[in-house]
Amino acid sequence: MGSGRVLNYLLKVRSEEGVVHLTLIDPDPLNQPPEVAGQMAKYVCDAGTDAIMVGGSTAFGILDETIKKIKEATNLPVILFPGNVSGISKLADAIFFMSVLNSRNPYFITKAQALGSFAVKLYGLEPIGMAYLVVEPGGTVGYMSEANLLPRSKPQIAAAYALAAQYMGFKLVYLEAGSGASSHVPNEMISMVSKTIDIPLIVGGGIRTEDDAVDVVEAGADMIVQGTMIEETALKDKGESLRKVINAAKKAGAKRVR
C-alpha cells in the first residue's frame, strides 16, 4: 500500500462499518514461531478482522519472518506496533508511529521515535503518528515504557492527554489497558475521551468476550484491538470465538452509521 492508503483505509472501514477491529499479533520466538502467526493470520482474516499489528513490548528477532508468514497468509494490511526501534521491518506496509505521552521516560516519548526515523523513511513504510496512553494497570507495556499509568477513576486526565495529542498534530489516540489486563479501559474514560477529541479512539486490553467489545464500541471506541484472547482461542477454534466478538463488535458499531 502506498503513501496514506492504510490509515485512508482504517478511516474507510470506520465511517462505513462503525468500527474497526484491529488483531494485534506479537513475534515471539519462544510461543509464538512464524508459522503459527501466519496461521493465525488466515483465521482472524476468515473472521473478519480489518487489519493485522505486528509487534509487542518484548518482541525481538523474528519479525521479518512473522510478516512473511503473515503475508503469504492473508492480503490485510499489515501495521507495525513498534516497542522499541528494533519493532521496524521494511516487509510491513504501515507503522504506527506513537508516542508513550504518559511515560516518566524521554526515550519512549520522542527519542526512540529519533533513533527508528530515518529507518521508517529509507523502508518507504507508512507513518501513522498516534499517541499511546498506558492505563492502568498496564500489564507490560506499563512496565517496559515505564509509564505513569492513568488512573482508571480519573477519566479527565486521560481526556487532557488525548486533546493534548490531538493539538500536537497526531492521527489517533490509543487506550491501553495492557496485554492479558483482566478488564478493558473504563467505559467512562473511553466515552469522556471520545467526546473530547475529533480523532479517531484506539481502545485495547483486556477485551475478551462479546460483550466486551460491545460495551468498549457503544462507550466511543472507533477501532478496537485484541491480542491475546486470539492468541488463547483462534488456533483452538479457527477463529470461530473471534468471529462472534468482531460481529458483535460490529453490529454495535453499524448503529453509528445508520
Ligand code: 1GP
Second form
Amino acid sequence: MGSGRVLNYLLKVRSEEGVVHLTLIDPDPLNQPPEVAGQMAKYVCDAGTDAIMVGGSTAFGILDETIKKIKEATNLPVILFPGNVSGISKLADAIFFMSVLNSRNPYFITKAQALGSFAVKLYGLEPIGMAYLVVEPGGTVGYMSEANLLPRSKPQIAAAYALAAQYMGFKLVYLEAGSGASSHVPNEMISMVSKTIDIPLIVGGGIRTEDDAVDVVEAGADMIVQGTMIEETALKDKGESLRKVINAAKKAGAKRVR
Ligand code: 1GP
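Same protein, different condition: the form predicted alone was shown, now please give the form predicted in complex with this ligand.
Up next: the whole complex, starting with the chain shown before.
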C-alpha cells in the first residue's frame, strides 16, 4: 500500500461504520508460531475485523515469518505495532509510529523512533504517528516501556496528554490498559479523552466481551483493539465469539453514523 492508504482506509471505516475493529497478533515463538498466526488471521478476517496489528512488548525473532503467514491467509492491511526497533518488518503495509508519551525513559519517547526511522523509510512502510498512553494496570507494556502509568481515577490527566498529542501533530491517540488487563480503560476516561480531542482515539487492553466492546464504543472509542480474547477463542471456535463481539461493536458504532 502506498502513502497514506492504510490510515485513509481506517478513517473511511470509522466514518462509514462508526468504529474500527483491530486484531492484535503477537508473534510469540512459544505460544503463537507463524502457522498459528496465519490460521488466526483467516478466522479474524472471516469474523469481520478491519485490520491486523502485529507486534508486542516481547515479540522477537519470528516477525517476518508471522507476517508472511498472515498475508497468505488474508488481504487485510497489516500494521506493525512495535515494542522496540526489533518490531519493524519490510513485509507489513504500515507502522504505528508510536511514542510512549508517559514513559519516564526518553528512549521510548524519541530514541527508539530515531533508531528505527530510516528502516521505515527504506522499507517503504506507511508511518502512522501515534501517541501511546499507558493506563493502569499497564501490564507488560507498562513495565517494558517504563511508563508513569496514568491513574484510572484521573481521566483529566489522560485528556491533557491526549490533547498535547493532538497539538504535537500525532494522527492517533491510543489509550492502553495493557494486554490481558482485568478491566478495560474506564468509560469515564475514554469519554473525557474523546470529547477533548479531534483526532481518532484507539482503545485497547482488557476488551473481552460484547458488553466490553459496546461500553468502549459508546464511551467514544473510534477504534478498538483485541488480542488476548482472540488468542483464547479464535482457533477453538473458528472466530465465532469474535464475530459476536465485532457485530456488537459495529452495531454500537452504527448509532453514531449519520
Ligand atoms: C494490547 O491493547 C492490546 O496492546 C490488546 O489487549 O490483549 O487485552 O486484548 P488485550
